[in-house]
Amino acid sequence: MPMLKKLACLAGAASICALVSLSSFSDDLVPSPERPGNSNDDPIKKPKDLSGRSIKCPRVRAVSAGWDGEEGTTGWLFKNDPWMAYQRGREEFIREFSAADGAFGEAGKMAGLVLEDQTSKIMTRDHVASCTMCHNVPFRDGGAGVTFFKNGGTGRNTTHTFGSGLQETLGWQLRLKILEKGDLNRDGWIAKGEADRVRAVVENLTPGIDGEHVSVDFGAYGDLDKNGKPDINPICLIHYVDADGKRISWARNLTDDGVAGYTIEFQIFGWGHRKGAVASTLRAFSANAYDMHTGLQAYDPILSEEPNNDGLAGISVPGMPQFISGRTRDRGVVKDARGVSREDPDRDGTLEEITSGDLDLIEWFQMNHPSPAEKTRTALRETGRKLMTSAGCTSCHVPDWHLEAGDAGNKDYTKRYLGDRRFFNLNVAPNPQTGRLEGRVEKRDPLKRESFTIRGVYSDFAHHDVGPAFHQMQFDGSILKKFRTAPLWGVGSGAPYGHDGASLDLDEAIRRHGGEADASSKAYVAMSEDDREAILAFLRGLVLFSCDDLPCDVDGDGKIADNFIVAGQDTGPERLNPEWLFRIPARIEGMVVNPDGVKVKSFALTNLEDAYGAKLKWLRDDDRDGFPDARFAANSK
């Protein structure tokens, strides 16, 4: 039977049309981003690629389910075989999306908040069909990347993703160490007068660890300077409330009738803006940039309801609180026969684009993805790093962070910190002897949220105003001062710098560099050459890396094999490859004769679907329509 006759048998007249892309063509119609096959397949039944390195699996939506969910649900993957889990995420952040999937159902559409004048809207919708257009630097792991239009015409520079679960983890506690010194009845907000003069300020690492310590003033509780907003630094997204705590949803100034105080949310990623939101976690992060970048609109209820309308939404399956901010265009209100949300927003025919599932795992991948590597620390850079310090770089740039252990179940709420919830730490250093940089898995429980010190990172997340030549006009003519303090981890892999990627040399960001910085920034252009040469030298070293080419000790034997068996196959030199880390270890095809006669070995796999789980129950999509079957079987009862 076609696959659109069958899809209308299931629901009546009034749903026909309820999908469109993947579950309305025949498999030899519906655009693929998937090379599975092998040497000996046939290239147009199965595209090959025998470097391995491309998506391999059908696009089925995943299903979203708590840790001790059946097999195949997202929960059930992250306690079972969390490396394929990850690798699913991954594919998903490199995955080229097609119409058929429902990219680009409002291509070049303006969108996004509204500026100052009420009308303008921050940019333009579905322009890409991967996250991996943007995020290039390295290429398959979520890099650096372009310059795009966002806010105004001199536009947004793309940030990297690695070590962003870490960041998002920080972001939390810090929220928490904020509300802490302000809320001193411990109700949950801040009311007025409450702690007005009282400062804001964080310390970086606790008493006993190692690294440069630093107090980090996010401002005052009060609206001291009686703008009607609270002096607290614009990192901080202000819910208003009423006398008993609960968000009021339209109000924007404490002056606003019934507002009695406040609550936050700490929004680490992003750039800034002058108001309203940017996503405060990479769940919510992931859910926008899917809609806006690439139309797939994403149906989540974890991101999208408020159980107690105090500005956060639900917990998601890996342990991250959401924020009703981050709420996602597809609420789900309307569902067809099969219990698939029939919101379609916009109205492109594909219904479900992202699942909550979807949000699960790409989530998992970035939660865990690695953090940057150092190179070697010569005599030079460690001068350079000194010279940071001394010139007063580093009160910013706050070299490092301690994540608390996890405390969920404290009394006091401002001391429920999450703690380390990744399932593994990738330990990146240089080799003594050679100078590359080699890695070494760590594994990490991810339910006993552990402490962790996060070395490296170099910012305070505070937005700071550094001077006139980084101010932005918006589309409407407005100006942006304030913007986030840019991490300096992985700022050695490449130009261009700044919000705006106007900087296209390290020496070029730094004499920018003006406002609140303007004292760090003469301190530098002071110096002797040989010490600007210094400080250059120590930021080029922190870099980026492929996690694909790194060296790495995976199995946890002290040692990097030079030849690594897996599943019975050499699989040349060890290194960071998740499949050969999954509950059924991929197994690759080893040495074929390719079309030039040479032989080659191929990384092509020989048992695909046992090592991904095609075949579990939650992952199972036999009549490939985009949807578990066993989902459908369940409704249908």
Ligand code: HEC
The other form holds:
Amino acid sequence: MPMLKKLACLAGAASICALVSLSSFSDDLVPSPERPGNSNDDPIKKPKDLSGRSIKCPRVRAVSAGWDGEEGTTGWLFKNDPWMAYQRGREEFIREFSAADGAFGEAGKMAGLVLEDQTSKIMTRDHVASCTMCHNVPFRDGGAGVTFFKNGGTGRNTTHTFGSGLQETLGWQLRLKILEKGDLNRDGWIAKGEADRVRAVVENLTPGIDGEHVSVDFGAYGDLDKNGKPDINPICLIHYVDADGKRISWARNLTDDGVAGYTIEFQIFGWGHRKGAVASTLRAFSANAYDMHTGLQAYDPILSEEPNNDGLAGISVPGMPQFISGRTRDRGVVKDARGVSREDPDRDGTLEEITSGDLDLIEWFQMNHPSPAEKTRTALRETGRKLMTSAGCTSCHVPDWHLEAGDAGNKDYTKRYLGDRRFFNLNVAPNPQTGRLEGRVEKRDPLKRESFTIRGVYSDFAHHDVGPAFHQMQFDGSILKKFRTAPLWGVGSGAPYGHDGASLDLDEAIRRHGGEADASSKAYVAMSEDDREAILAFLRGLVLFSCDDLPCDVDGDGKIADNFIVAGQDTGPERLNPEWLFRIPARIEGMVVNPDGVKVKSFALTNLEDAYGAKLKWLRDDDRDGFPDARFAANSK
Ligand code: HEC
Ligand code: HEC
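Instead of the form predicted on its own shown above, give the structure for the form predicted together with this ligand, please.
Zooming out: every chain and molecule, the one shown earlier first.
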């Protein structure tokens, strides 16, 4: 069959050729990785996965719209079917993208920002088809993972993204709190001389919130060491501005022509870089990762337009203000008659490889992704936790942070906090009876923007020089000395440690600390073996977990059922499968006879299209070209 189509293609006129190959893309010409089938289907025509854990739906580019958007748009999903939106966002994270999606094309090419020599690039591109190939432990969640060549030959280890939504919101709050003390006249930026000697000190917890209170010093606003740059902690990316507060994109110094001051972006993610080589938001991080690792370029006006020329781009549908530093490679300058961006930056013939709607969904998934958990706080672990404070570890590895409630309308812009934008919180705790970790889904209203205290993250989100054993020589020979205090939540789920993954156990990682952490690391080394073991036991208790397998109360009845019934079928022990919580809950096949002649429970679905909304106006893709049919119906008038 593919052969015949190819012949038709060769013989026919060019336009017919294009038509033929377009309509047959996902049928048989191009491999496509989904397994939508169940045990009644022919596995050649409809691949199956009876465990139910593979991606089931063919890919269709999502359409971005606000919370009152039409059926099947991202805003509509957030409001009416948040778990399906979460699952579709998760699929974008774990999907193996195919040639039909526009994956690869520039494999091995040097890419990303340039290092200090202004020429050497930070990494090479297009090495894997999926986020999950790196973010792999645990599998199918935003896990941690491999080390690969980035910044320098010693490489960078993959961080986990558990709890990354809370971190993103905290990043915005830290930006505001730093501006609050430096922008005294509240014109939106910090002028030379405005607060030169003031220090940017931020409290982790509001008075009255219990926990260990720590003041974090993010440096001075002025250029006291006269190197031309503000002495603010390098976690803050500086945008230099003119006397009207407008960004001067080429400026690199307070003394550059026309520079009157600066504003900041708080780069809460990643191990640490100079010059803002990683994005400050989940949306921009994802767009960039798709481009760099898989060769998929996003076209996203929300990231790419800067209405006030002040470093800020649009606000995403999940409610996160974006920065122009995250602008996408595809700018949509030229569009075809159907309204599709024709830019195709990697020239592989696939248009709008990632849409704004796709970014809404992957942002929604990561923003709501559960945080790591802590195993039973035994007496030994409690001792270890106390020793972390007495040894000075928690001066950098700050345990908790309070997120203020949202206050978008505050007259003082430095108080316009976002609040918690998640639609659920997964409370995970050890069950004293069974000793196992158990989850409880706590619903939250994403539009209420309530306050929330982030417990047990163990980072001050500042960069520190923790000594030469951690310094990274970059490709160009420049030395990166400062790294973000690695959040310790999840650290018990496995080696390796450090930005380079070079410490293969926790003890090594702690002993490797020097520089600003010298006293603390010496205190650790001087401890009795029992005390060191207590610290290690405490750290080993800070874990990730597989969301698929964690026993979990998902329906809020206070119990974890042994035989959880969904859509009339027994799905086994109650667990956090988002499919159980869809507006139209997924119905599993149940007991079937497998190829061994044995009865097994099939988790393949019998109502796939309904559950995943495949017939909703803005998701329906009958011609299987990867774009919802409604997009072209609306634009071809
Ligand atoms: C080739 C391996 C690789 C792939 C593929 C990959 N990442 Fe990452 N990711 C990393 C590494 C390494 C870091 C840490 C980067 C650094 O600071 O140098 C990271 C960091 C992150 C972070 C920041 C987490 C934090 O708390 O610091 C997010 C978010 C993220 N990745 C999202 C994604 C998404 C979304 C995709 C897929 C579109 C993706 N990544 C694909 C390797 C990868
Ligand atoms: C001056 C600040 C500071 C102090 C004090 C400090 N750390 Fe760290 N810690 C860091 C930084 C920065 C990193 C990240 C290093 C890197 O990126 O390679 C880190 C990394 C770690 C890691 C590796 C985490 C990972 O995910 O790879 C562990 C474990 C750790 N610290 C434990 C401790 C313990 C225990 C103490 C006290 C004995 C301590 N630290 C004291 C700043 C500090």
